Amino acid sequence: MTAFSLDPAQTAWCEELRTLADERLRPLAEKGEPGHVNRPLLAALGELGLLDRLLGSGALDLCLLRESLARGCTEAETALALQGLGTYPVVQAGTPAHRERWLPEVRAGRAVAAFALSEPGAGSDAAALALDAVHAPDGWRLTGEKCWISNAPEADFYTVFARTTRGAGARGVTAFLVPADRPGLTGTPLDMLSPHPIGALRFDGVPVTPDDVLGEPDRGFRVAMNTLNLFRPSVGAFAIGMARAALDATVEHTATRTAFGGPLSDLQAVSHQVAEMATRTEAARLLVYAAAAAYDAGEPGVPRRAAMAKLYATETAQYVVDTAVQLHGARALRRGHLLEHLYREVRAPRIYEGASEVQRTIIAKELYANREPSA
């Protein structure tokens, strides 16, 4: 396999995932309450072995999972991805006790994980974290707030990033595994445009000990960045899944909807827009898979390639879904229509796990850092 094609087994697996999403997972998603964790959906993801596959996969498998599920059921994709984001710090940096306690529960779809990085004053600038970890005789006390945390406040445990050394920037952040029942930890849900479970957390002297540290003290920023470098290309894959769903719907609609004496597809203004949608989607898809293959191969330049993949794929998906809405007309704006749903879903990925502007900054910094000085 090259970075630019999938073998027949992978293609067949993607089709199987799409069918599972459409037939098994979407009915469960439709029974869920928007803005809340759908535990029956998570249990089904566990029963189907998808959460186990998620935690044992490389970047390419993760992208295949996310794109294929998103094409059939965005809620199932999001539930799976949030489990991975919250749990991957435990996979990469947890102690044997952490892994034994939580990983089997996550794989089975019984435990809900959350990645608690963003704060009211530190979203894109993750090194500016202010959640304070004050030294105590038995460890630390966490005081402060987290905001825009997926699966909060309903998660069973949080991977929390807190400042253990003031004035040290990224070098003074420690990652902790914090069970949801710790005293002093409270949360509130946030009502967002996309129907995801997202909330704010308040830490009022929450006790943590050295046994709760993921990795090493003051080295938690690396845990966060390793997680984001893996997941950023797969955010692009999520976006591509939505773009492909919108493109599928648009091809069908324009081929069968008659206007001005024939199908819409006979109008060059329409068919050329559909061709543009398809071309941009395929280009973004290839960029995502190239970044994922580079990550799995341990090639240099992974942060830049991951940033390019997330940037281009999420911006492309926004364009494709918006164009699909335009070509469908008023019917696409009706509540319950696939494109109305995708239109609300597609906006968030341009912001979370590093906004588009942050991705451009990462790309530019690497380009200038690696330039060859002129003679």
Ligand SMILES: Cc1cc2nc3c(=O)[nH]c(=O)nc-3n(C[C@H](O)[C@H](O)[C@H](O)COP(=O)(O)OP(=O)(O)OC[C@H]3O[C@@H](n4cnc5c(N)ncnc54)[C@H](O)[C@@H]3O)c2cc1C
Contents of the next structure:
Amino acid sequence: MTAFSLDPAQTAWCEELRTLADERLRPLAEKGEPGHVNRPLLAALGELGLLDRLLGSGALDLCLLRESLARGCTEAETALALQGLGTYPVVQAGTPAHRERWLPEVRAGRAVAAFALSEPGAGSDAAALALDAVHAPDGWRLTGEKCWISNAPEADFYTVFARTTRGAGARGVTAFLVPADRPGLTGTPLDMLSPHPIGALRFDGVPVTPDDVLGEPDRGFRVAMNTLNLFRPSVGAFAIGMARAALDATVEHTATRTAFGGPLSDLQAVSHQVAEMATRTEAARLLVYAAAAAYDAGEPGVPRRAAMAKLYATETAQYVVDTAVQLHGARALRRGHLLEHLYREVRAPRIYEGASEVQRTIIAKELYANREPSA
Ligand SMILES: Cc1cc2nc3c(=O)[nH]c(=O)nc-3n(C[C@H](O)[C@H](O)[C@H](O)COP(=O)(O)OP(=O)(O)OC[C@H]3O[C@@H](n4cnc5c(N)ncnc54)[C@H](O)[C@@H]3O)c2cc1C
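So the form predicted on its own is up there; where is the form predicted together with the ligand?
All chains and molecules follow, beginning with the one already shown.
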């Protein structure tokens, strides 16, 4: 692969995924209930081997999967990505017993995973998390809350980050694998703008033992960060999939909709906006692929590049979808229109897995850290 084009096998795979998204997955997504886990959709992702592929993927494959599915069916993309986010801590740091119990079920789309880091008092500042793990004779008891947890409260297991050492910041956090049927664990769905299963969790003395620890006690923040480092460029890929879907729809619409005696595309004020949408989408796509390839190659500067990719792609997708709505006129705002759907979907990625402002902080920190001191 050159810098930066996909090879023919990757391009063919992306086309195949797009067709699967359109033909196999979209009909299942349409039968789902917004805000709830769609189990038939997950089972189909399992049958098609996509969840298997997800768990074995490097960052670039993950990006291609997410972008191509998002272009045809955002619900399928999100269902797949959430399985990855919730399961990667197990892949990365789970014991053989954890893997044996959960990975085949996740791969088949039978077990629903969730990643539980955020809390009402700890979002961007995740190291401030306060879910309390109090020592008990057989392990710990978890008490407190998690908030904005995708797939909660319908997930079958949660990777939960809890405070085992008070006052130690990121160094006092432990990752636990908590099955949903543990006593004391309850949850409530949250009704959000994006059509996304999400909820809050309440832990009321939930028992966990050393067998439930992912990695080592007090080393769980690293498990969370390794997971987010892998997924960050792929949030950008999800955004690009949405931007490309909006762009495709806009090219088609502006080429066929007539006004003032000709197609809208004859108006330079329109066609130049479409050109701008395409240019920014392409730039974002290249930035995402380059960040993902750098991650896979273990190159230096990955946090900065991943942050640039996530920042630029999610902000670009917001711009592209908004412009697409403008160029479609009223029909784009009708409930059920592709762009009405994308307009709701495109907003959240600028906030989760590190808000845009947090990405800028990461980029700036690395720039100043690497500054050549002036003579
Ligand atoms: C759809 C959706 C799905 C989610 N899924 C999950 C999930 O599965 N698991 C999970 O654990 N969490 C999840 N989250 C939570 C998400 O990770 C948090 O919303 C995110 O980390 C931001 O935290 P916050 O919302 O508390 O905002 P805050 O931390 O309160 O920040 C609010 C705003 O302040 C500004 N800000 C914050 N910090 C800085 C800074 N350092 N510099 C400059 N400006 C700053 C930014 O504009 C930011 O958007 C999800 C959120 C959404 C919307």
